[in-house]
Amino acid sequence: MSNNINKTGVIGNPIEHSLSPEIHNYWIKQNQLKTEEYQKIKLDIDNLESQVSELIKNKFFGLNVTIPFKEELYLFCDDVSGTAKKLKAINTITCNNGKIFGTNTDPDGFINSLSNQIKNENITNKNALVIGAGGSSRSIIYALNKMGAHVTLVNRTFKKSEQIVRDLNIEMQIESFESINKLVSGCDLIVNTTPLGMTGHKNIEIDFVNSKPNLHVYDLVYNPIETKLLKDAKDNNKTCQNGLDMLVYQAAESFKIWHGIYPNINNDLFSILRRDK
């Protein structure tokens, strides 16, 4: 890294409930690394790729990229990973000789948030429901197709559910939104990838009164840390998680990216980032 490119940050719209900058800039701090805070930068949609451009001439040589920007930028980069490729989405650019990199660390940041048990008993060769057709859903469907699971999306729209299928070229079954119920009873892993749940969102009903009793709920939302989704899934005696697992691993790849360290994960750091939720 030259000395005189320094910074790091991740842009977005909105960009307020991030909590990139206390992941990135505690590792920075535990590393002793000698560069500047890692911040959060709110760019506007139009005008997108000047204000990146001036983000880079103004020293910002890795950026995180989150919603609604990763399909955007994605065509923006001189060069991108063969993940990226396949996703059509970025979420880290890294700036060097004046070229820019994007590749997506999603998936990998969803796979090593899950613990092998989960992996072995609710991912490989099992029945896993995706629900939502973002961004997001892109990664961890093709995550979880890396993992050797079998795939069911549902979204309110099939127009953007078909075109994950052909975008992917992922084997994969397509249901109605309505039909999540119906579903759940052959499901060994739940992921919500949509902001359902949220503060100030709608929640996600789901009902597990028939569902098999090792069903794993994996909601991507992390704010609030429980949401009603996943304290429906403990009433059921469900295992779950949150958001949090895979936003602090995916950040762990844009991390080693640009300063060659893979970072020390920690309930330090957990404790943290569920204190500022």
Ligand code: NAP
The other form holds:
Amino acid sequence: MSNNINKTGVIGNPIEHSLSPEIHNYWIKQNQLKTEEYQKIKLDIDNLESQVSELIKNKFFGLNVTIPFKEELYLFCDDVSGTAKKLKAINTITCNNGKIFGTNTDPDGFINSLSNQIKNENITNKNALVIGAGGSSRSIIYALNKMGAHVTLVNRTFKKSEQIVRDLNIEMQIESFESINKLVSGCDLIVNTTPLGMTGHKNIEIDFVNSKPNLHVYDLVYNPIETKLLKDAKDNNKTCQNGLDMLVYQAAESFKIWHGIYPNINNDLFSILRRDK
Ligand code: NAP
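Here we have the form predicted alone; I need the corresponding form predicted in complex with the ligand.
Let us now look at the entire complex, which starts with that chain.
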């Protein structure tokens, strides 16, 4: 990185609630990097590409991309990673010598966060139930497939599950949203990729009574930190993870791409993020 081109940040709309600055600035400080503070930048929906070009002219070399620009900016990149190509969506832009490279660190972030909590042998050839078929679901399914899990996908709108099967070309089972409680007993992992359970949203009601003893439950929601789903799982002695893990681990992948350092993921950082909730 040249001394002049030293800015990083996250672009999206809305962006006010993004925790990415807390995460990246913690690591920038910890590693004593001579870059400017990581910023959050709200972009207009219109003329997106010219706004991004303007940021690059203004010395931004690394940008995280969040909702709703992940798909549109995929098409804007000069080159993209294999993962981005598969998902047709990016969350990380790196600008090198005027060329824009796009990648998607969500799948690796998810894999690393999950591997940090449970052994890979409890995923490979095991049954994973993914709830939801939106943008984040694609990354999770791609990641679980890479880990060798057998994925079952349930979504409120069945057609969207069918679309994911077509787009990702990954072998998986698709079932109706209403069948969740019938599927639970066969699951080794459940991942919620819907906003259900988030503050202001309805909860997902899962009956864990007949579930496997080693079932692990991962909720991508992190507001609140402990959703009703995670509380119910914990009350039934299941291991659990909340969405802050995925958020931090995908950020670590972007940080490594830009700064060449895999940052230290520690409790201090998580407690800073939890205090904001
Ligand atoms: P999205 O693309 O809008 O997809 C949302 C999914 O949730 C859709 O499949 C939708 O079903 C389903 N859904 C929404 N409301 C529902 C309801 N009332 N009942 C049943 N299903 C419902 O969203 P996303 O980008 O994937 O994000 C989903 C959640 O994950 C959000 O809470 C987000 O904050 C969280 N997330 C966390 C991380 C992290 O790093 N922790 C990363 C990404 C996202 P339909 O298809 O029927 O509409």
